[in-house]
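The data below hold one chain only, encoded as structure tokens and taken in the form predicted alone.
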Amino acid sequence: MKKTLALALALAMVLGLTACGGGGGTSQPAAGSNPGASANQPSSTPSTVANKDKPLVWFNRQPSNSSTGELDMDAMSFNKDTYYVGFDANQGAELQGQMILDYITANIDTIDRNGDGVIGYVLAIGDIGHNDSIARTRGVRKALDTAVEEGGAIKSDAVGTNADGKATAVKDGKLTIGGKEYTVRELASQEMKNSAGATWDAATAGNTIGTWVSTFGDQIDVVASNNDGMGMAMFNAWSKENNVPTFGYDANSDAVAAIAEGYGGTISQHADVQAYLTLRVLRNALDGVDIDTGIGTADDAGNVLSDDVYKYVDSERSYYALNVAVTADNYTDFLDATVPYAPVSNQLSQDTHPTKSVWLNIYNAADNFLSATYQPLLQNYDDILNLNVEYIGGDGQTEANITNRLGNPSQYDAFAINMVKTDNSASYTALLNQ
């Protein structure tokens, strides 16, 4: 059974690094205090490996320039055992856009609620500087023919409100369905950031849909969201009652279940595969075996992934899970998002894979996908892979809220990091370089 960190140790870690964490006056919760997390006792024997040489996995937020999307290869090559684990954002974005287009096509006789010949949609944007959010915004606009290109790339800016169709970040699209041409208009889009600075904020989305409805009323025919947390907030606040299809991303269990109640659909980014890869890459590096072990090549317990659920891009040192559209046709297969992926759920032997200690953070303990889907999966896999993981939940606002709780990296054998902002890898690597 996993042990809970003693309060004294947690407080010592917080106080010991307050000066070097760069944080403001925000009080820091104890390590592992986020709801549902398990705080595990790190190894009692400090590792003899230098912290800068320990295995490191970035996950969910790929180190990159938030303005240009360019990968931060310094972070990606921090040491020989550094990798990224995420999902194929562009493939998933295209799936989401196509899913929305397919729904409109299949329901063209009823989709235009006020019969004005304009299919109006609103779009909840998660984080305008996040590559995944950018890709999803572009995917919707490309599929619905509202995309505007600049410099060879589709614009992903939020438009605010666009009642007259004259916004410069989008254009009015044209769809021909059943021999009839329809106009498609992005009526409004906004980054869902709360007053404290946290992005992908579901509460903000739930409030914003009310503002959009007061402006546009029955001009809103479709609601699209960069993720399910925001999508479900808008669905529950308005679109469910008004029978307006709402589309999200992540295949969170509540969103999948809501498809039976009219939620239009979502995208599974194979969180079960991502969570496995996050810890498996660390396990392999700690064992000193080929990085492909238990991934593309079966391990000694029979764990292996097929190439239709993930891909590896060597030049980016990145593993990407592949996405699946979840709609009314197949949603019953995705109702429990926290079940480990069967082909990689075989227990490793303690004899050949002795327990190692991992420090892992979730950028925002309130994020629905990460806290309710990703972390429970990690907690299933850490047992399977014999990893003693300490889970740290951040506030979604500052890196210091997280780094202030990495008080003694020498206690851990490896690290898994989920940044608040994709630009901020140095906040973590600086601690490991000390």
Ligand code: BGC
The other form holds:
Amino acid sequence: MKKTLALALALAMVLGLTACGGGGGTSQPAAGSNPGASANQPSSTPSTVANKDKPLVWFNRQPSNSSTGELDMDAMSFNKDTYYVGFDANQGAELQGQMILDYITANIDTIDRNGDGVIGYVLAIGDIGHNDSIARTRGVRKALDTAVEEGGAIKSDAVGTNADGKATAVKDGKLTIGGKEYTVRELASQEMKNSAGATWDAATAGNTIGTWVSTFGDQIDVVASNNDGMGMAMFNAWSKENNVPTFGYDANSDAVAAIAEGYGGTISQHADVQAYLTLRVLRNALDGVDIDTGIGTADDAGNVLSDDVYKYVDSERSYYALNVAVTADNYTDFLDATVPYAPVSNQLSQDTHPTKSVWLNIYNAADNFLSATYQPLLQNYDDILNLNVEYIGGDGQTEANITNRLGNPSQYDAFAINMVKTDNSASYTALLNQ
Ligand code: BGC
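Starting from the form predicted alone above, please write out the structure of the form predicted together with ligand BGC.
So here's everything in the complex, that chain up top.
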């Protein structure tokens, strides 16, 4: 009898653990992740801190209103240890526009493929409600003089197709190069969203370029994209073979390598700095040290960032990495996007920075930038910072697909969140407030 009870108890315990275990049952690693890669041990003492008081970092998708772009400061000041980590979207967008303009200027004698006097470009939009995507659309339009302002801001809507230059979201631009005036037209632009609702969708971009080519043919002189995932899909599907310069964003390794084969260029958003900051702000809060430790101020292992690679905006509780253009001139310096940034790659000691556990999600396991660049970087830094990170990969469509896998927040010391939609911070904070 006693034995049966003991057995039953043991079984119940095993089942109970499986049901609430972070790795068990509900959570799956993101595509491309290697859950066994971390050498870290789980944190030894279970946390007694209330979930609502645990360090929280939002990253890559800044809590904000997806229609107006207004920052969601409630989310970013959820508790005293809450921050956002991303990159300077406007500075990067300006660089992207300038990079395309520089290319056109340098190649003006050959750029107009059909010689009709109009430099035509098409634009792949990532997510019309994501502030990084909006900034890039605006940056391209501003540099190429196709921007139309409304209420003091450049319109960022997609035009669909614009064969005659009459679309209202853009205008025909005028560029004077070498004393001669040229017209620039945004022939087409579209949000790259698949039928299931995932945005920034590379496969959709790869198909759409086919449609655009059948409509516009050799009127297309330049292909622009809000990111490299979509840019590379269009390059591989069409522009590489047809020698049409294609520009993206993110400096993913495959895109940088493609510069040798005619990809026009991309922007590095210093993901190596962002991934570090994402985990570093959590580490600092867990250590109870000044938030600037290992960021603007060297830590005990010598890790420190210089202010040419990031900025902190206190009123927005946000760290922003700074961007760099990657073109034929400098791409060999950027070939591996997953290498930790040398000034912040010194191992922390276990004695002073004992292992802690972090729950972290990637909104879409299929997103090229997040899965091929950002997550591998995080996986390098989690070892350096003694963080035992559980990586959850979402489907890019619904918040619930991710929040369902945060069944037991009490099990973790800190959280790093990458929302599907920037408006949805409450889906996560509600779980921490329970
Ligand atoms: C990246 C994109 C990515 C998106 C997802 C952006 O910051 O540049 O490539 O797809 O974030 O949120």
